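To begin, one chain is listed below as structure tokens, in the form predicted on its own.
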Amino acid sequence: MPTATIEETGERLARLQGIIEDLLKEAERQGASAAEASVGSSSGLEVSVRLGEVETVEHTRDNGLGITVYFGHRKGSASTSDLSPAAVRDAVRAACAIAEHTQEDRCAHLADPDLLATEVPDLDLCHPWSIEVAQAIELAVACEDAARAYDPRIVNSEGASLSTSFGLHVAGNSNGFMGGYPTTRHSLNCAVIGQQGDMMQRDYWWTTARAAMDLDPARTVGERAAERTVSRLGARRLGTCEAPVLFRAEVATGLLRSLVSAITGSNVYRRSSFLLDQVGEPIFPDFVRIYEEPHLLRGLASAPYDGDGVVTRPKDLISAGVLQTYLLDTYSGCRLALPTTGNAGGVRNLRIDMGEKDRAAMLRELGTGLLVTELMGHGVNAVTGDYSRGAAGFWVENGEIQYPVEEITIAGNLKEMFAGLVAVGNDCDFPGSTRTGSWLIDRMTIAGE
């Protein structure tokens, strides 16, 4: 995929900024008291292979623009994928027409000008990958070949795919904010199928990064996918019991996402969270610190400003086990009579302080219980915190894996699970913007046969 020069990138950013400026002027001309807009442009390449043969080669190019206008405290929004001047004017007119029919909302307004980002630091987010289609196919095939050759029990494949993308994003509003920057993202993944007797299992692995040089080798990704698949062969069911549960690191990210959902402003002001009125209260044991790092260099979720244009800042969500803050954008902050925390669009680069125990040590800490490696379903009640998910993994005795298990359900309550966190491992070995080791929960209900 050809890469843009620094000069070309600068010219394209300037063009997108010009579109935002024209759009804001058009909104003012049509009588809006305030307006905000964002525009993005992206291009990329994706190839997929299966059983050594090319399945798809896709070159992508996308544009998108969103505009929100305010007439006092009445708001209207519209979007378009056409960036021509006429289409931009039509989008503004559509947003204004919608605003005419909406009710007044005292919290429908732009962010305070004093909170807006005034500069865009270089977070090292743009590393275009000048890879030709033939090279991309070669890497994907090498990844799948490594998986298929790993063990004779690997009998089939769902394929491997490689993708690379380059994007530009610009946002601005009538309070004087204007910001934009380029980003890249590259990934390689593979999924294979194993068979032992009449039993078949499937698993996968992946790597993703801002810079191609930070991707894991294709062979490593393929072999990891195969190793995970083979380890699941011979799975059994468990009888119903109560036992400690160890969530493997990449699965423990789901518990962090449940925490984030519970403290997101929209759920708090709607009173649909099991963590209402809990700021300043202990949620976890006192060894737990959970935080976000929005300015992490090359971070997969790094951003200098949020969706409202408010400057992003590092912050602790949990410190010494105590909930420090809700995650607020301008609107939800207004509804709760609190200032925005710069989290319009979500949390960026979520982290938990990891302990000293590696994977083997965490298994020894578990002793006898369940190691969860996969979760299924969406059995999380955001209001009560009740938690019930289909699961697969391994039964562990005396700190040693005994056999794989499947077709089980694990159940508990998130508030009790958070309070019952025994340890966090240092075994974070997967890519992603959320970084955590494995989590050991003191006790959960395991439903099986």
Contents of the next structure:
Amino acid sequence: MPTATIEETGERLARLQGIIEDLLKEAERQGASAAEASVGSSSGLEVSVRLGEVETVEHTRDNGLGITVYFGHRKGSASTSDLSPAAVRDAVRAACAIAEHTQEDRCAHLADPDLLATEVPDLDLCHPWSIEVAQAIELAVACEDAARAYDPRIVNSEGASLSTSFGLHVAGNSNGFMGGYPTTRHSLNCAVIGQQGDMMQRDYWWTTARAAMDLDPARTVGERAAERTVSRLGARRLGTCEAPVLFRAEVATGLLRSLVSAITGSNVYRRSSFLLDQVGEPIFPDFVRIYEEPHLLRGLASAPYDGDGVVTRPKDLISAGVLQTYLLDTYSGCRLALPTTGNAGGVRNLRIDMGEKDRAAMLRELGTGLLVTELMGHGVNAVTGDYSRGAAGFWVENGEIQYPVEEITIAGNLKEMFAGLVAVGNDCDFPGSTRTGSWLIDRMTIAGE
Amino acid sequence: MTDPIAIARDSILAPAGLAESDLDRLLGSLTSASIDAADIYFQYSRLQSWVLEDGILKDGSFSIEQGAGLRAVSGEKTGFAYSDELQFPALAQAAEAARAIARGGQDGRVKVGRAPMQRRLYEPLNPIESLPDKEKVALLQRVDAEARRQDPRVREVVASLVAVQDTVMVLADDGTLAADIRPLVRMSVSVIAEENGRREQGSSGGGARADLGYFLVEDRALGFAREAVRLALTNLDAVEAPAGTMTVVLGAGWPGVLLHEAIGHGLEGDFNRKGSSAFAGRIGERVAANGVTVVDDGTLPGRRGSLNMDDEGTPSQNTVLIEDGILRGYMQDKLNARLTGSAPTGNGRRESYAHLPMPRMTNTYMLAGSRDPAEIIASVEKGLYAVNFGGGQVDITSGKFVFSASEAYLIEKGRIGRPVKGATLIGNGPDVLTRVSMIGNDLKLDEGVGTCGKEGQSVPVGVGQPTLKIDSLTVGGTGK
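Switch from the form predicted on its own to the form predicted together with the partner chain and give that structure.
So here's everything in the complex, that chain up top.
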């Protein structure tokens, strides 16, 4: 159970830093010209309940180390779940053996020493939760009970689960970088099943936070799961048509993820993106600003430095609709002849400027069209931006929800969808590191009966 | 040494200083009067991967994972703990945590382990050592050259090679003592072709439970390169896919992902015990057209989804799911079999020692029918012919499933016409197979690249089917 005191945490961090030092020393001893290493150790508890009874109690405990060695511009990597001194030697040996066979790659090198983080600001990411198993079960049961009591049409449950984890992660490289800090993460989720006639529907809700006090109440999570499930009962199909589509906030995050993927350096230099050569070009209408805030206190994706040890910085990805930058790490930056943007490992706490309209006003703005609340499948072509996914949601007429719909697809092209973004709502009401309201897209093809 | 139990003892237990008596004590301490079942899963896994990009072998990695998962089950309750340290004190602590699920009681008695008859669907070899590293690199370079040689429009080539040896050992209080040495190899090739500013991607690959020589047989690896290029070039000519409900002909082989999504997941024992599947309580009912027989078969030699035994030590088997259109059976692990009074079917699988087992598919496929594939295409006035797919997904409760075509053609007046862009197909699991009107005589299994995700756990699987005609399925294109 994650009950580490500050003192114990300090000792464990020092031990992990010792392992990094051993790894780097061993790499040098085995002839590497440079090396970078990381080591992590986490522990946690996860309980799940179903129909009021305990289903599983899991005690989690994960360790791992990774090492990358460089011989000039050739590199090799190794990782293991074993943190013993013998494993350290073996991992370095394995990485060196790999590097004997990789080829010269001028971009295979560590980050510039000037860009490396020299201190680790406290981003308030560690709030251990010393919850006992019995108490965790009680909370999960309360969450599921609230869902089951919400409506008589809730006839079954996939259960509720509560998890808490405490982790330490330390990274370092032979250019002098060494950083490490503890983090915690806690979550509670619930999924229930509703029935109407022969048809069943399932839906879920969740809450997740760095500190237990920031979690939504168990009751709220359960009721939200039930409300979502019940609202889907009686779903019909739609006829094939073209219509405006409103992506509810929690599914609009998928569109932001597609944007991030298209401007991620590794996809750009591999030409596996529909947004090549678009920095400085308008991608969205001019009211759109999309940015990242890596230093948010208690942020779920906050990090003081990136996977290369480079300091992270808040920045705009889209300003006034125009693409400002690609998301680069040291390697992809070198490939594109650009400096790293401190995005090794991805984007951290992504945000979009939200508009004025609440949920009801966004439905009025939609007028007659499709409100999407769930997407299925992987039908996004990263190279062309072609988009075709399974969907479920509601048919809306004159700003009023008419009935739930399912077994339909929505299709378009992401470039056109981004350019056709009509409005972003202020109805951000889901947990997670990404914050956005709902997105109204002017027109998509809906395939159905 | 080819006895899996001897190999597992040697590579997992001996280095940790674990003796036979330690295992008995651990299993004994997991078990008590109120515990219905307990097991310990030891795993030692080695993985090596190589990536070639821009014509150079730029990345390689090696990883070792080892640990043990300890589980105690009481009724529907499961206590679980795992450790990546295999020394006795760490495991004893994990056993203590896992058994806390059942309160009180004395240490239980455990049946003496007996080694079952061993299947040999694949050799207990280490594929990482099956080819010198130098030759792995050379193979990837030949793949790259083969792809680039096909056509000047090929711009980018990424090729990767992965070899895994997974050694697992299971001890359970029901007397199970079993081990399996599982080789797994996989190659992937992805290319981007460019013409007049238009770019398209094509991917191919394959794999098996075999050594790396698998890719050298009949230049199989070079075939993946040619196939990836063919797909990318085909997509350069693709027009908008149609939108709406229409007749769809699915090609043989990988399109069997339809079966995996539309019915496979819905027939996993856990969902049916809990009543959360659209197929729950429907054994004996018609869920598919006459002539449709679907099995989950973990016993095919060398296949990616095959297992000598599942992760609970149960020998894998060939389970009939649908027989001539009638729903016959579910896939079970030990827990769900016991709770529903049925027998385990060798489908208890887990991603690793750090995950709990649950019912999972192995190789899921439909048996061949009698129709000539050409006759099936010729019978379609207007529709879609979909031959390659990416992944899929299913909502097992509503039964709705999707799978995304990556190579498809229009069918017009019985002939295959222009290629169309990728599109997602959506349907309803419990009735999609009732609309199967023709079944080809060309059963084919996939190339061995499938990975299935369930509740956050990934396991390798296989699919397959003959050419199939489905009278109505919704195609999510943008065209008219």
